[in-house]
Amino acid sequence: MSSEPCFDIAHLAHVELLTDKPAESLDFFVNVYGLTESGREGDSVFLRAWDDYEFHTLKLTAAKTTGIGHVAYRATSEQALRRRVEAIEAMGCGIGWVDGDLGHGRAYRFRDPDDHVFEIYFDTNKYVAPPHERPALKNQPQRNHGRGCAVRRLDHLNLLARDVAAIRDFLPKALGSRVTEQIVLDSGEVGGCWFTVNNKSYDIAYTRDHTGSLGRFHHVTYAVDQREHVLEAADIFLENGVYIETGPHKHAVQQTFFLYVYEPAGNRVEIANAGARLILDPDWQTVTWTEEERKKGQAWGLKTIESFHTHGTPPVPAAGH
């Protein structure tokens, strides 16, 4: 018999992104990407999309480097939080409890096998829109302001890892995640792995870090309602001098309609439309893509750009530098 599904984790909650160009990065995320600032604390600015219910989904922190600060998930209850903490401590990867910031209550932190920092919490501060942002529909946290790309919600992120197979074994034990899709190379190595804690097709992905480094970041993604909005975003990025890396196009893995850019500090950011794909099957069997299949490129034949395999943050100095 397969193990009982675990639903202790509700959803991906927020991502802390580090920037060594805080003013420029903030301008991008607010005025071009279309997030709303909800607060500031220390060196961090808290941001969210107009249909995110929490106080923030992106914590943008000024730092001497770029990349990921931490990844946060929200538990389904206090009891669920305690169950996950007990499981994580038994795995020997716990860091410990930290006080919450402006966005939420206390959180339990731990590390994945690649040294990325995660946290889980339950108590949260839900966003309350000021009068000029209140929507006509009371089941929506904020009006769609139409600023920049006006992204709707946090969708997923992608981290780089030296050993993706180790992550594939780790996340289901730590978070109760399911593996929805994966890439297995001819060598037997796992080239990529996509996970979900709910019925979304994925909330986090890991792909192989070809530099052999630890703890690096690939991209963070916010969703829009329609493919047309992704095409409009391409024009908005063009008009604002934002570097477009690849897309618009459709992924073969997970079928997401995508567009990738670099924000001013060099962190990769995606705007995407996931369509209507949901994983409703309770005993979903992991879809495995072969190396040969992935060489065919994306869904409609666009070849995967080389920088997609080499660019991550923080950057890795070239040999001899």
Second form
There are 4 protein chains.
Amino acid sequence: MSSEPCFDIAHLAHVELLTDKPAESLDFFVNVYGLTESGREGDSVFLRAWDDYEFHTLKLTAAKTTGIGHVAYRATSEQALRRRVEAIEAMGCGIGWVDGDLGHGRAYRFRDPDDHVFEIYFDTNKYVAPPHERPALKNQPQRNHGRGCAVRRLDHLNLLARDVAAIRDFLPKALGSRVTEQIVLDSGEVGGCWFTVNNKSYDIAYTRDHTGSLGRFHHVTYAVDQREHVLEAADIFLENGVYIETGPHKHAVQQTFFLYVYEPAGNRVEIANAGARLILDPDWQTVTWTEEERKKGQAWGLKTIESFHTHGTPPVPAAGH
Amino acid sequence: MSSEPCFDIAHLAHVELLTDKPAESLDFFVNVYGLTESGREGDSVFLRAWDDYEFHTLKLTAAKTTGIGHVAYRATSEQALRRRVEAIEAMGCGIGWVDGDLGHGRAYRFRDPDDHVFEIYFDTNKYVAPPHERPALKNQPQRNHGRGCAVRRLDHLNLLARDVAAIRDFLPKALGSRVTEQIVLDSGEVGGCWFTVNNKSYDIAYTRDHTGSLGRFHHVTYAVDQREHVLEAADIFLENGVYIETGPHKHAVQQTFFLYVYEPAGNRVEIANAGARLILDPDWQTVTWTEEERKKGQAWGLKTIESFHTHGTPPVPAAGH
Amino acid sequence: MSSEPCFDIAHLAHVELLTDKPAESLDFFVNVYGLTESGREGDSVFLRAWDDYEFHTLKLTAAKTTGIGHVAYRATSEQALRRRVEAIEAMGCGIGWVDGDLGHGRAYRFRDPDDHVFEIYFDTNKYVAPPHERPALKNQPQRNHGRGCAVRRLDHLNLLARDVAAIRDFLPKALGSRVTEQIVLDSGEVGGCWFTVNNKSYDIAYTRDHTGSLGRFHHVTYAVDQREHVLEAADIFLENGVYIETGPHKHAVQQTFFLYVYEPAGNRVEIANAGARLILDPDWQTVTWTEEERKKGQAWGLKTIESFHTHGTPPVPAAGH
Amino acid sequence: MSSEPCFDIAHLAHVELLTDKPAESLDFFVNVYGLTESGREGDSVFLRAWDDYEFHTLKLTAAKTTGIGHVAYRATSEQALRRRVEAIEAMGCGIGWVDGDLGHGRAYRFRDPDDHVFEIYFDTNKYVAPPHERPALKNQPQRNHGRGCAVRRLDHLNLLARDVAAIRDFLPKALGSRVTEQIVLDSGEVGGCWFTVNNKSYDIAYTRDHTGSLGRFHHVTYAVDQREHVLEAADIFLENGVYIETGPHKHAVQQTFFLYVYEPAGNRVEIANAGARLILDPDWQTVTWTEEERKKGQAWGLKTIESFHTHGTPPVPAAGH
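With the form predicted alone in hand, show me what the form predicted in complex with another copy of the chain looks like.
Below is the whole assembly, all chains and molecules, this chain first.
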């Protein structure tokens, strides 16, 4: 008899990103990337895409450096949240409850093995559009103004870790995540690992941090509806002088149609389209890519740009890149 | 404290469609719509789209008439299947276990209040591509030959019912489905109802059968990756002499980008793209459309074509067309 | 031996549109349709799309009514202009020279048989982008801000005429236009006629004015790069409360992918994509559509909306609509 | 007073490509690239895209090597052809008249300064679709079967030359071509030059042959309607094991959205989309790119792949690549 999948966590909810150029970063996220400000508190601005149903999906916080503040997932119910907290406390990596902020109620915080801070919560603040943000169609939380890249919703993030295999053990236990794809190097080390808690093919990925640092950030991604929107975004970045690192092209892993840029403070940001791809199979078998297979580059042959393996935030002083 | 959502059913798995023109229907589904034959048994041909992970998603059965044979959902585990069977038996609408076919193991059958036959199962036959169907990328079940409309995967189906409100009560109890959107007429009757068991915004819809008949079929839909593929499909249907009923256009309800045609035997078939839209919210509140709102037509103003309200299969002899 | 085609006229250059709601029309053309203001003079605002090479392609003039002010074509040289003026004067429909405006030098004006005013000129004012409008790529006249529909360039216009057959004789003589497609009714009357002076499949079309009025306007069209941009425009119009008359859909005639709306003063405006279609053949044979063929509706079966045959500007007081 | 542009040549008409793997090349062009065979004669197969109006646009000829056989342009009339022949004969590079083939009548042949063979003609064989190739819409020469990449029409070709500046002088005199864009290196040498005889932004390009060879071929390009079709083509090439050299990406020069592959014999073939871009200006000023500007790579930052500067056909034995 099959073991039962865990459905305690509903979805990736928001990401807190740190910036040491808060004004420039905010201008990028609002006017070029196309997010909407939904509130401010302390050093943070709360941002959202037009199809995000919660108050915010990006918390942009002014700081002395860049990188990730915390990652948040929403539970499927209060009971499910309680089950996860019990499991995480038993794993010995819990931090404890925090009060929440403009975007949601109390949340439970913990650390992954690479020292990134996560939180889980159920009680949330759903977005209610003010009059000038009311959409023409009532099954959409907010009007799409078509400003800049006009990204639709938070899709996933990518963190760096010294030991991706440890994360591969950790996330299924902590969140009930499934490992949909992974890269296993000839040495046996895990080069990258893609996880999901729902029907998306991934909501978080981890790749190896070659610098040996802890707690670093690789990129955050919002989804657009069509591949053509990714192409249009490339022109928008070009016209706005945003540094385009690589793309548009199609990843072999997960087949995502990607475009990577750096926001003004140096955090990597992606725009992506996954077409109609979903993981519907409840007993999906992890797809494992070998080192040999990954040498072919991306789906259509693009060689992976060197900085994709080295650039993370915050920067590592002596990392030679 | 919130009640807990049910995750016993993983996804819509396949649809059995009846045809009284089996050769013409098969030619349409393979050469124009772009499905692949994966096997034959008795009067049935098993068909699949290139990204379907199971053996088949469409069972095309030669019969004296048209319409739906049965609808199948896959459970998330054996335990989940058992829970659903117990619930359905308690509801008094069970038929009993059947042996399964080329596509899956034993399944439990039951009837909805409008006399459509459903089955649920867990034990399945996952597709293993023969050499000429092996894809270039290993995270895809089958090669995409780009034949005809080259649809990607089964998306949803739409059934007709005399009493949609009864279905609105039934499916959440039987399958744990959520009602994501509905149309409630001024009379209080439910004009249409959209359900999902997972993160798709719907996997089955019911709309009112004005003829008073039971057990009829409205349409089945496969998804393509991009709206442009729906436009290309329109040209393919045009060149192949397929009757285009309406579209391409965007539905207001669910915002699906749609195109409806009739296959040679008269069953309505849709090609659709939903962009990046997903229902991630675990406590999504049903969106209710009023009669007044629906009078505006589709999203961009197209008036709903009359036959969309009247044409179903099998045809109704005295239905006043 | 074949007769030689005429190359005296290079392209459709601009359209002067009248509006009795100048502020609302200007807001529509700039913020929703996505044109850029390049200057003002008297009661007129000069507007341009980001890939138009001349100063303007739309002259929006405040007036007591709506409809067309004049239509302008640019000649291929001064000599070619002189040849055309001679030909037109010999045809007896000339008005005479005018001084030009912010957009170009002196121009010769004449009337078509339906009393629409045309002008032809060679001496022009090419657009020089101010710093904030400078594009990232130097082979493009202006930056694309992605504002609203962000249309690329003027494509064509459509005028109404009591006697389209008379126009079919007139334009080839006056401008050297070729008739690429036409509709000939069973009565022998010409229902519509599509003309071009270059490799575009048409730059002006005339369709029958059933009201018997003279000098009326049907629509003006700007091109976008991709069909997806037409779909995006539909959402932008929806969110901005712009009246969508019909589309998006594909015309059978000329195969244009179209979307028609009314700007606030009531003039019909189109957004269109023609894909890679060009008329390269120097001895192209006119394609003639019969009344029977046109009864099939548009390419994918959409029935032509009634107002498309009746709505023109300025409105006709007693025209029954 | 401006000088008058020349309109004697209507358009690029066809390209003869040599292959030393005729069966494999033919399979590629028909089943993967999506051309249709319209006839055979001697060692040649005549191929066409579904929107080409002439009998063929590609003549694929079995030979001992690869590269270009000849390039053909169609004149706008018999008189225009005669004028061009006189001009070319006066330039001293004429070869003389040939009889034509299945695709067209007698043609006049000449050589460019790099020893490529050209021909010009007016008398042509327009394609008449046999019953199984008749399109649903009568304004289209042939049915689009959607086979493989289903390219729409011949767009342009790119030849290599030792001295591109010499070609820049030659083509305007021989064909009346205009130079729309060019790359001028710091040394003063012309690195590349793009020419057109009509409203397309280019129909032929020349880039420097660093091997010092004569008469070599860089690539031939067919157009598709939408950028999405270029992306789809990338997947089709991937599934069919075709070598993808670079792309999809957007060129800075001419802004073409490109994808380059090698057909089985090694000739480079492109699929491209130019959106709605046209050169309408009769006195267009050549856009000149500097060496510095070209160092930025393609429009969105992709570095030009090394083989793009070195691979041409036929291969050069001692060229070190």
